[in-house]
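Given as structure tokens, the chain that follows is alone and in the form predicted on its own.
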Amino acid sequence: MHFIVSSSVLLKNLQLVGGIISSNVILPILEDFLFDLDNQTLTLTGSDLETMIKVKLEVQVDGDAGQNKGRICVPSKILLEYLKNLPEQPVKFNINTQDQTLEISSNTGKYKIGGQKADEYPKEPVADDTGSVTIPSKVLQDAIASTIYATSTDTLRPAMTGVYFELGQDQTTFVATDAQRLVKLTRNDVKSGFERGFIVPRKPLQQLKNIIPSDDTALEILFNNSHLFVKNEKLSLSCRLIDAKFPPYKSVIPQENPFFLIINRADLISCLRRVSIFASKGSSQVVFSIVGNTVNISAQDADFSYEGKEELTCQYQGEDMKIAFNGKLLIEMLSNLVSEEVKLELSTPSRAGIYRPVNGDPNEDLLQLLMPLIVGV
């Protein structure tokens, strides 16, 4: 069993699957890739138990192709280190599965590495009983993005831990909360056909965001009911779906927020990031006032006798209101919406303000969520 591919190429692809192995494994072989050479198609594979991720790459084969076959799972951590400081070359990999072992050779030197039988590494889940639904992949890596930061890390609570999948028959939307804020994305122009809904942990989502192109390739998304399935020509993920009911997000939603406020978001955001400096380490409560066209945005921690104000012209309808605010979630929430100006949607201070993006993308509706803090707490 022996190949020969670009050192870089090589290095790209065990980056992708390699995001998933964890530090603190259950099991020895969970530190290793696996290599599964079928002809001239290396396929790397990647798992932690719960997620599994595979990438296929095309590689050189000398002699009769078709017998070239084999499997055998190599240490990741060395093999990572060895391509890392090896300038861009072609290399041979000649790997001998009945002592399981792999010999490296470049242009300057040959190394040996000790392997361990493909035979003990974990089966890919069996995509039985399954559902589907088709997405570009550029919506896929937008949608985890706006949504996956919202999620708790409260283990206590394990439906809030993942973002939530709702299938409708004329849309999608994914829906994350932490109890605090909670961010619902809508896409119209993903449809199932069907209603379905399921809810996949944080970090399969952030290693599938980090794998998938950033561009119009279908990914085919299936489904059944303890596993989620994500795949195209060159890549999949598998991943264990969280047993629990997601919360009703659709009653903490307020359905009338009369008043509007319209503000450029960048600047929001730096004065913010400057304001809440002089915050309660506490709280990070950040007090709008707003009176007219002016919005004063104000911090203070009175046991260190800090203080900060600022002052930003905005457009607004509605009556003079002081509302406070976590300025280090807003901060968050506003920096992951695209938009040059943010429209904030507000009713008492009391109640939940809703931000959302200013002409955003027509195909989706955008909407974030966050509780208020009582004033001077």
Given for the second form:
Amino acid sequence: MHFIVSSSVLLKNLQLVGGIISSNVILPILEDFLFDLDNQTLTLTGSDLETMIKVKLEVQVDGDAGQNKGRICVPSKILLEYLKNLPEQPVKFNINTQDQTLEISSNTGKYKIGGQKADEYPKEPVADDTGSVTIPSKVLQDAIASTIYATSTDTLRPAMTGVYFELGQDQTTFVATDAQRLVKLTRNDVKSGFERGFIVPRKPLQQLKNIIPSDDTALEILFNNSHLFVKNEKLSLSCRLIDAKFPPYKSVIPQENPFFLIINRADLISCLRRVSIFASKGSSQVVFSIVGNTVNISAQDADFSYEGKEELTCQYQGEDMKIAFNGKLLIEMLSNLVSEEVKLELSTPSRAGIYRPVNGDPNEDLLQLLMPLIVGV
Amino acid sequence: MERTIVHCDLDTFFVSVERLLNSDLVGKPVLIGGSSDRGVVASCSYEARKFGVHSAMPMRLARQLCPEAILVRGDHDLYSKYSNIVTEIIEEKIPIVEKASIDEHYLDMSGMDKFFGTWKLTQELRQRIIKETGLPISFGLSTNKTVSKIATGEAKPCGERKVDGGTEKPFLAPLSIRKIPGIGDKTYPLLRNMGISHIYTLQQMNVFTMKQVLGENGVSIWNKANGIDKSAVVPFHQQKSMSKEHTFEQDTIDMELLRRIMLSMVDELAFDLRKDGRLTSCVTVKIRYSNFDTHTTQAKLAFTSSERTISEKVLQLFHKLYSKRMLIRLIGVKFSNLIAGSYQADLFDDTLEDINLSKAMDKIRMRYGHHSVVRGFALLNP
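I have the form predicted on its own already, so could you send the form predicted together with its partner chain?
In what comes next, the whole complex appears, and the chain from above leads the way.
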């Protein structure tokens, strides 16, 4: 079998699939791309056993229709490297499934890569017994972007190493937490008509975020008890879900934080970036002292006698307070908000602070929660 | 440039302080330390040393060797107070002072010999300390810390010793290898078995042989034996670890008792962490069995000062370590890898009640001391 394709189009598509291929694999065949040609449709597949990404593209074939069918596994590294160094041009691929080789002919010459039998490539999980919901691509992309950074890397708490998708009658909620912070994003415009929840691991979400288009085209999300499938007409991703119970996040979000502070987000971030340089590296502790309508942000590292202090004006309603946060986590959270001003809701120095965007998208409700540092006696 | 380093050591410091307060003790054998069967001698007078008593010896043995000795319980706060007075006097005169322990100081006097000579300055300083505090003190003056420290040992009791630059090797040569700091109960027998008893022999040896036998430590011992020590006098030492140990009156395998003791040690140490605004990321558990076999194990954890997180880890480590089915004599917990910072509250594991309780307990302890309030499990006889 053989086909002709533009080198840059193929490279772009291989890169979509290639993100999931890790450099140290359990099975040698996982270093490969699976090429599956069915006449004019070429399907490329990449997998790390947990996650499988497929992408379809149109290629040119000459000769008899119906004859050009076949599958082969091709080592990913050498192929990508080659295509990166090839100027844009049509390239002819000749696949010999008898001795498992791939021959590439371009304007500059001929190249040969030894492949492996396609039968040994992992199978895609079967999508049976699934529920489904459709969601605009951009909405999912944004939801992943605004939650994924808060997932935990602690393998002792597997439920927290992914983002919790909570589908509901009237809304869909995405939650991520690492027990120090929690991000909850509720979309009122994504409805599924039933109530289900599942946890998607971090790695496939990271890939998904990178490969889906940033537009309003619909994505179909299918899921059963063990797997998630995300599809549009060109792309599909399937991955194993985390088999664990997500912690009871609703009960730990304080319902009534009586005091609130409104402050310019960009000013706060740049202030934190400067001040936290002077904080102790291990704890990155930054102290907010709020008095009237000014907030005094300070940090120190007693081990080296470093000290930093800044003052910002804000709108504050509540009692004067001193509360400490991890500056590094706070900067990361605030950088993932997209509003000019941010509202911080507080109650006592030992309770969580809640950050919300001011005048955000009416279709979404974003809540970021950060546990304080308990400053000693 | 040749440096001038002085090491000073207060002679039988604890005994000397007790004698200041009670002149009846002067000229008599005195032992300081816990009086129980398991206690050890923290310090003893020269009169007691004649009987073969030395510090760190079990008190029971010391009393057998010297039954007429007067036993004093000891008061660490009092000793700290006197130690600080001595430090103050030294710091008044000398710019770079390292307080190596409660009764030892290193002084960097390099370049201070311009007008009076360092030897004279040191003698005057020593006389001043003796006059103002009434405590006997010995000095050793040389070109680096190791030689100065050994010189102080030679100057004792209550004397002075000077080792000029260039004469370090001949000074060290006739001394026992025991005098080198860093040669202790492990290395000493090893070197003796090799037929080395005096520093002279070490000086004649090849440094590569030492490296083969003792690794990097061998190189450092060889350097010290040759009077080479480049380490600087560091004015301030950041505390690197904090630890607690408990020796049982009677060896035990009472798991419940062990658990309670460990938890209350963690409780106290965690309070110390919070009091100093510090966090730990490495905990060590130590077990000494009744046959004195000592085992330790350690584990890393995320920076924390919460007794809940730490005690979980400590118990885990203990169960991993305790495998011998033998009676336990001593148990210890150590926190190391300390940094400044405050505890990051956990969203799911820390309830507001827990945090408030812990804060309230810390407040009471700050005011009324460590043992004024404890958790129920820590009560040994509930």
